[in-house]
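Just one chain is shown here, as structure tokens, and it is the form predicted alone.
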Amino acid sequence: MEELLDQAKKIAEEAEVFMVSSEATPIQFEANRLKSIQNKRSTSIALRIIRQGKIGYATTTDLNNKQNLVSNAMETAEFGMPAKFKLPSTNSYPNIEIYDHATASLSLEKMIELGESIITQVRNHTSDIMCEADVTKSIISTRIINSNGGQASYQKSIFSLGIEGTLIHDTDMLFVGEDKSSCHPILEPNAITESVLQQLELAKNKASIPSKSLPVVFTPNGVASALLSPLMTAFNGKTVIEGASPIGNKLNQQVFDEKLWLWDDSTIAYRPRSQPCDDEGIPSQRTPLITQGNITSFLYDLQTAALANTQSTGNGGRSGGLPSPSPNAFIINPNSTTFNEMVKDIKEGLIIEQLMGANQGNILGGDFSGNVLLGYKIENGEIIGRIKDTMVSGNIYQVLKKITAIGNENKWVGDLLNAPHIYCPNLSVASK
């Protein structure tokens, strides 16, 4: 990396080298049985330069051809966008625990046992369900150096465990599932299987629901499937500076219910999206986005921050190309209402566990609509059964502007969201 940086400095005002190596072991189960065990290794290196005030970029997996990488970056700089930023000189970062040797050393036998055990527990409850499961461990090493003296390196372990089940009775198809991820190995999967068993119990009876506006309780999974994508798009600094975010001009203004608090956080110990710095070498931080319903910040990388005349929030992420604003982990602050209290408060309404196709509408405008893949009818304060052939639609700015209650317990959904239940007074419901 140092040799590559030295070569790049000869032809550019500034240069940055980013290298990431990963080793992943995914184990997959299909139709209730072990399907595959793989071991995947990859290393890639990316060079970003500022040459004559413009950004050049190149990436490769061939670590022996440094000159070609420099030449490619130099060629792209001729047509690159003007660079509005300076590469950081930072080399001091917060100490965030994100590596557990127990994850790296976990045996294949134990991983297979974990996958088999969650399938067995679910099938002991419902024998004719067809299950798919995934058990994966990964070790990721990242290093960044630049021509201004900035440098960072860290190693992260990630473990994920999940199951999806499909139950088919004639023309009726029921989909259930749960997953968890951590930097630690997940050796006690009971929380996963208990969640799936609860879904199966609640779905035993069927219920019908009228087509009208009804109160809705979003579970944490429901929040992720319906509300997360529009929120992340709205707070993206690139969307803001392009003028496409509905809240881009509402900084320090109240847009949502005062009960709503939201922040982005990459400093939580042993979470897969945490790290000491972002992919540009900016120290990680917790960034408040919504405080008592007020917009308090947006997510920026170096380039978008410079264009917005502000500072990077440590959200420069890479997905095979130039860095761009990327969320780390969205955290919604819990409140004081229990899930049972929410249910008891509703005379007629529904619980949304999972929406399908919710993000195919006007995400930029905050719209969502989709089929309720998994949801339940509430009647006179009780959950009476699963609903079918039902669609819901709404707009996050209307749904979250007036919130009846926010739950008192948070749950991680994947690695991107930590959320409680959210109880909204009405949502448009259409059923066959």
Second form
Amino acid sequence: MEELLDQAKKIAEEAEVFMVSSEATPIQFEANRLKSIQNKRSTSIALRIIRQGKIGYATTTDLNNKQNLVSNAMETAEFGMPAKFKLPSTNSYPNIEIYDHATASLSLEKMIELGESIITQVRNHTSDIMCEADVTKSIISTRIINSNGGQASYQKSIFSLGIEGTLIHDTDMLFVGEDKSSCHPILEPNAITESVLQQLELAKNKASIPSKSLPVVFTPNGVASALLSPLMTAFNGKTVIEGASPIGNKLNQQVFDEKLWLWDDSTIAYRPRSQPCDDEGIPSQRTPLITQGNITSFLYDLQTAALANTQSTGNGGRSGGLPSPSPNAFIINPNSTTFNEMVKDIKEGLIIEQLMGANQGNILGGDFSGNVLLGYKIENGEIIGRIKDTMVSGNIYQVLKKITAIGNENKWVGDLLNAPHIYCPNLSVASK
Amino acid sequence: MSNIEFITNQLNEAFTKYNADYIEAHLEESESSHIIYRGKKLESIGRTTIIGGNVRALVKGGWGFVSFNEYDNLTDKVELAVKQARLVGKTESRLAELEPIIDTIPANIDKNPVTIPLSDKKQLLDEYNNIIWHTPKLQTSTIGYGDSHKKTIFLNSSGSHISQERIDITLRLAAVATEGNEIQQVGISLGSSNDFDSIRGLHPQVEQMSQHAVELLSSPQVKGGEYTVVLDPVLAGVFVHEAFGHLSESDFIYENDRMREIMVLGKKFGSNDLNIIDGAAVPQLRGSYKYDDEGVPATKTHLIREGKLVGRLHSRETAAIMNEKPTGNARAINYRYPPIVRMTNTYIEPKTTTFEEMISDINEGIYAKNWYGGMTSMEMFTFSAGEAYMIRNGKLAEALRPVVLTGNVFTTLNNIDAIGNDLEMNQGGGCGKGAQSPLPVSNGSPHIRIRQCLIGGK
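Okay, that's the form predicted alone, but what's the structure of the form predicted in complex with its partner chain?
Next comes the full complex, and the chain you just saw is listed first.
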């Protein structure tokens, strides 16, 4: 890497080399049985340069051909965006625990056993369900060095365990599922199976729902499938500087219900999205995005922050290309209402666990509209059964402006969201 | 590819040395470039080169898979894949019969888009961006261009050796208009497997897209409920992909007795006019190829003929287990993934109804055009239209905000009551399944009319 940086320095004012090596071991179960074991190794190296004030970029997986990287970066710099930032000279970072040797050393046999045990537990409850499961461990090493003396390197372990069950009666299909991830191995999978069994219980009976406006409780999964994408888009510094975010000019103004608090956080120990620094070497932080319903910050990388006349929030993420503002992990603060209290409070309404295709519409404007893949009907304070053939539509700026209650218990949904239940007074429902 | 002969020999030796029911290897080299505009400015431009490969082994019905970025110690990689497969395999290996194939398929290198100077590509995109920015009330825009040239080598333990080259080009444009608190966006998406020229000359479409985004600012949102809906060829193509295509992928079916009952051949899904086809052997489209990633020759498969289920898409394993013929539909997005059953070019065959006839007897309905996206859970599907208009008294009326349509595949195909005469294939799509996205596919249809389609709204 140093050699490549030296070569790049000869042709550019500033240069940065970013390298990631990873080894992932996914174990997959299909049709209730072990189906495959994989081993995926990969190494990629990315060169970013600032040449004559402009950004050039090239990346490769071919470590024997670094000269190519320098010439490709030079060619692209000719057309690149003018760089408004300087690469950081930071070389010490907060200590954030994200590596557990127990994950790296976990045996294939133990991983197989974990997958088999969750499938067995779910099938003991519902014998004719077909399950797919996935048990994966990964070790990822990241290193960044730049021509201003900045450097960072860290190692991360990630373990994930997930199950998806399909229950078919005639042409009626029910999909249930749950997954968890951590930097630690997840050796006690009960929380996963309990959640699946609860979904199966609640979905046992069928219920119908009228086409009208009704109160709705989003479970943490429901929050992720309906509300998360529009929020992430709205807080992205890039959307903000383009003037395309509905909240871009509302800093320090009340936009959402005062019960709503939202953070972006890459400092939580042993979470897969945590890290000492972002992909540009900016130290990780906990950024308040919504405080009591007020907009308090947006997400920035170096370039976007410079264009907005502010500082990077440590959100420079890479997904194959140049760094750009990317959420680390969104955390919504819990409040005091229990899920049962929410259900008891509703005379007629619904619970949304999974919306399919919710974010195919006008995400920028905050719209969501999707088919209720998994959801339940509430009547007179009781959950009476599963609803189907139903679409719900709304807009996050209306739905989250007046929230009836926020749940008292948070749950991780994937790696990106930690949220409680959110109870909203009304949402448009269309059904057959 | 460097030292290809040496690498091939090493792999072939390892295939014999380690005892498995079946072993295959993929080697891949690719070059690609991308240009992204956000707003008036070019935001990102870059070049990527990739070298990688994988080995997949089958022992007693269990699979092992190893992927890597360097070609050192290939023997060890074969050994690891076989060892993993042995740990999994408990039953018997079943793969559809396939004669060894030795073949080389060159791409049309004269038209390799990766080697077109970046300045030429940038100039074209600048022209499009200028059009967008000459539209009043336009707040911002995004343009994403990408191209790639990929060479792959496929080897297997039965002696196949296939070299293929592929070119892929994609272009997505979106215009965002704002006024007060209102924000609306409209996008178009195109692609090609062979010709950079196919993304030239889009100036009128880009202008229309930008104006439409502005128009939407003052358009009403439809009231949610059931409507008679007419879909344009682009959206009907997304519909056939989401609503039926995924259900034809045999990896959802082959080990699931309930699914096998639901998807029994001969079952009636639609009217006698309905014919649905998938095939990589349909030439010159983004889902076209000569051999799939298991080295099986591409075919053209009727999924539905005269309303009845007559076929489905297979890998060698699903075909063997279901006692059907392989269709050449095992595809991997790249060397990091094993091939799985995927669509290629999927379409509804044209019939005779004209668009005018189709809308003439609709009192109140919706004409939905262009696509944002689509998803399926097999039984249920949703897909969204980039443009929508009310149909009133047999005529197109006011523009609507984008609509999301949903339905149940087992009833919706039956509700198609008119199929147009104007088949068009859309090349702008990318399909996601599992972690493998976006895979180049195309889909298409003539205009179609669906009765009682559920639409989300206020």
